[in-house]
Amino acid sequence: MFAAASGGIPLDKYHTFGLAVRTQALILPAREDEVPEAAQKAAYILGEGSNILPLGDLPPVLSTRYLRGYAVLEATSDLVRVEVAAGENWDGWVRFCITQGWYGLENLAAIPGSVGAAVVQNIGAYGVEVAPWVESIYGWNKRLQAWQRLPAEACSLGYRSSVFQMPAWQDQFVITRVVLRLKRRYEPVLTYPDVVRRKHPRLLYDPLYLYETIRAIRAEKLPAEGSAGSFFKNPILKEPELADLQKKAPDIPFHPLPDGRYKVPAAWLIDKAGLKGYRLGGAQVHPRQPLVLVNLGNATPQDLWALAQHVQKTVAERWGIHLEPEVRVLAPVPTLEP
């Protein structure tokens, strides 16, 4: 469960940008009531390490990714209850909800990651968010020292957010396990215009085709390694902000969101400003999808962070438009003794 060592414990295979950085300890709990005694050890708390960018070597980490498994609560012809492990693969919890017939996540197929971490960020894609989906957490306070289960009411669930990214809830909540509501009966969501696209008939009543589906247009426009996926979020405007964007960029894409606000895509202002396929060192604009970026390979965290940064600041230049990362930036501890 632990592992220490005076050098540090390698991290890159912990995380998905593949950074050369190590952690003081590494704490892998693989049963739920290891984790109160891990929890007090780790300065941070990860997932599968999907969503971070670690700007140097790192204080004690805890992974949750080695607690698997889930248990059905309740079963109907119209839904299941479900509880399943936040250790899971996110993507491949997707696969096999569709292979036991229970529909709704089909449009989040292939985000990195796991279930505990897909409520942290409360993940989205292709028209589809898992928050209507949750219907609690269970996990470890280590502020109360107890265990707590939280409905979904009080998780905070917003567009990329949750009460669990804020500081008092941060790396102080180890999620171990999440209760999803599914559907029995297959309702696909086609309305995102890269489905749309597709116009297959399958789309219509074949769940594991929609999966398929969402899985082959991210690996058009995703690297297989060497990223953490969507770098930024997709700004959120005011219609009077909206308008005052409308005049620089007349064909800036939106979408209408219920509140009266619009989204905009961030890939189309990072490729608009010119940053498509920008490298930095050994970091890169992903030259298919602006909104990633990539570890080439030799990338420091530094060469990462300043890439960000160049991003943000070109962005507003051109735009006035203020790009916020979506990825965990994660601060370091001084140098680890080799």
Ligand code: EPU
Given for the second form:
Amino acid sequence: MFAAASGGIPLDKYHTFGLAVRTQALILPAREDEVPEAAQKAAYILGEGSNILPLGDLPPVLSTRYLRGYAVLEATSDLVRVEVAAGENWDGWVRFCITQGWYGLENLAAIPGSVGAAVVQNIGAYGVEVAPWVESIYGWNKRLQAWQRLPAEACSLGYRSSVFQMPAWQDQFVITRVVLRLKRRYEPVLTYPDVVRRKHPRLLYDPLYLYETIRAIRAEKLPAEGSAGSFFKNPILKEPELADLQKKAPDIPFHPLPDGRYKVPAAWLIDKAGLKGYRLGGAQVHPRQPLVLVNLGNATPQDLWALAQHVQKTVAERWGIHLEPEVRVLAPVPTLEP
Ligand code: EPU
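Structure of the form predicted in complex with the named molecule, please, following the form predicted on its own?
So here's everything in the complex, that chain up top.
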């Protein structure tokens, strides 16, 4: 469960940017009862590392990726309540649910990362978020030194956000299981422009076909490796802020939210600021989806960080909009001894 070596353990395979950074110790509990002791030793808690940018070598890291398994708690003709371990791979889980006839998660196909991480950042894609499917979250609270079950309503699940990102909880609560409430009836969400464009009658009755369609849409736009998905969140603006932006950018697409605010695509702001494909050292603004920053193979953490700051600065100067990172940036320890 615990690996440490002088000079550190390579972390390139434990995060999706694939950077040549190390950690002082890599802690990989394979059973839930190992978590309390493991958590004590860890500075950072990760799943598959698909939403982090380590800025250098890291202090001890715990990954929950080997906590596996699931249990059906209740099954009726309408719904299934199923508890799934945090370390299950998200995409594998989505596909498994479909094969079992448990529906709701289809549009979240092919999102990198683990089940635990899915709730930490309330993943969303193609008109669906994970939040409405979550009933409760179970895990080890380091501060209280106790296991806790939190109802979803207590977890402040919002747009790419949750209580688990707040200082009192971040790296203090190790999610080990999630209870999901899924439907037995397939009711596809086919509203997102990319999906609408692929209108095919089979989407209406074949959930696995929808799953494969979403995979194909993602594969067209998103790089297979060397990124952490969207690097920034889509900005959410109040009406006067949108009106201001429209003066500079009359064509900006916008999406009204139920609370009266508007979501605008960061990809558009970056694209129209001329940054698509922009390179800095070994890092690049992805040419097909400019919200994604990529490690071209030999990027340093500093290349990626400098690129992120360049994008933020350029967008702020051009449009007066601050882009907030969606990726979690991890502070390093001072250089490890070789
Ligand atoms: N756009 C451009 N130029 C481009 C690409 C996009 O102007 O080169 C504009 C277009 O107006 C397009 C809009 O940006 O309609 C939105 O683009 P897209 O549909 O690709 O989605 P996104 O808003 O950039 C979000 C999520 C993704 C998710 C997709 C699909 C965030 C931060 N990102 O991206 O999630 O897969 O929608 O639903 O909300 C992630 O969080 O890591 C992630 C990949």
